[in-house]
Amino acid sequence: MNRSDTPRPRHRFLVTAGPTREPVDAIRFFTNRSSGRMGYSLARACVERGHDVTLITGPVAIKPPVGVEVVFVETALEMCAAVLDRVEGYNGLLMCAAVADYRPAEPHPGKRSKTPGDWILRLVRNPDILLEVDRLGYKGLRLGFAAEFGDPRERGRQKLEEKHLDLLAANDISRDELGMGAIQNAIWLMDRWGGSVAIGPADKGVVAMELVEHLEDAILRLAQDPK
């Protein structure tokens, strides 16, 4: 029997996508180059494979996939709260969003006018959503993404272990044509059992579809070997 002919269990996936915006004042903010394409493609691929999906998304310029429940957020704190409020009801958490590590400690009320001298901002750490999920004792599958300059495998394996992930998709963002903000992607998918596989370079939709097949296999493997 071909793999495509094998009946697939229906899963519930919680997917995060896009950047966050961290306000400096009422009209200015910090953000990053994430387009949201990878996370949106992943949500679409999950639906096309017959799964139920909720997408928690930062601000992007693309339409959500059909058949996906969508939750819109702006800041890292909002994304963290949205994930923690919902994650217990899902088989898998797919953390594809490019969440800001830091935010301004004291955003200026209103619009800050230009004044002589420098404007010095103090930044504070945002919560690590995956670690917060770990503190909840979440038992479902956890997929993280790691964007690195150069070969991402060594740092990716380290992040997988530090954040107690089941799978980590690591990509090299030093090439303009791949990864953050680009249409194509190439990832090294690493798992908690010591395996790794290269996916791409290819359109993010193609990468996402192959990635979902690995997610399905990993959920089955977790059920058989939860340790």
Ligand code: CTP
Given for the second form:
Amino acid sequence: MNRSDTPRPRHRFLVTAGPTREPVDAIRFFTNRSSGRMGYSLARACVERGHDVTLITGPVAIKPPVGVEVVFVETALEMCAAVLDRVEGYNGLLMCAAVADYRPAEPHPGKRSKTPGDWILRLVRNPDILLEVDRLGYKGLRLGFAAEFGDPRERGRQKLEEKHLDLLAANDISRDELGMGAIQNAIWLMDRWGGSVAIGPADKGVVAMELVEHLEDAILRLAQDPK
Ligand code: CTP
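Mind pulling up the form predicted together with cytidine-5'-triphosphate (CTP) next to the form predicted on its own we just looked at?
Now the complete complex, all chains and molecules, led by this one.
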């Protein structure tokens, strides 16, 4: 029997996608350029490979793929709570979201009107969701993304180690046509065993399909070599 004849195990993946919005007042917020396309493509690819998917998404302009359970959130704190509440029930956490690292310390209640002079805002740190999941002692597969300006490999490997990840997809966001906000992506996929492979440049859907095959292999490998 060759590999393609072997029935594939069905996994449960928790996928995060899109940006977060950090309120300044009732109508204004900080956010970033994430379109959600990479995370949504990943969710779709997981479903196409026969897996169960819950997608936790920040606000985006695209439709969620058919066949996934969707949880809509806005802020990093909401995304963090949504992940921590659910993650134990999943074989893999795929953290594709571009989570804001900071939020305004004191969002103004209602709409803030102009006052004479400058408006100085203080930002406070948001929790790092991957580190919070690590703190829970989560045993499933953890995939992170790293968006870097220039060659992302060195910083990507560092993030993989600092956040105790199993896989990290690192991409260069210095080119407008690739990565954050773009249709295509090109990633270096690094693993906890020291391996690394280039995927793309290609449409995010194509990159996602290839990525899911690596996720399946990594879950098998983790079962043989637990953390
Ligand atoms: N991430 C997270 N929680 C945050 C910020 C990021 O879980 N508060 C996750 C992202 O979803 C991604 C990974 O961490 O999978 C790396 O995100 P990135 O923003 O590149 O990393 P940071 O640790 O925020 O590093 P930097 O200082 O370069 O922004």
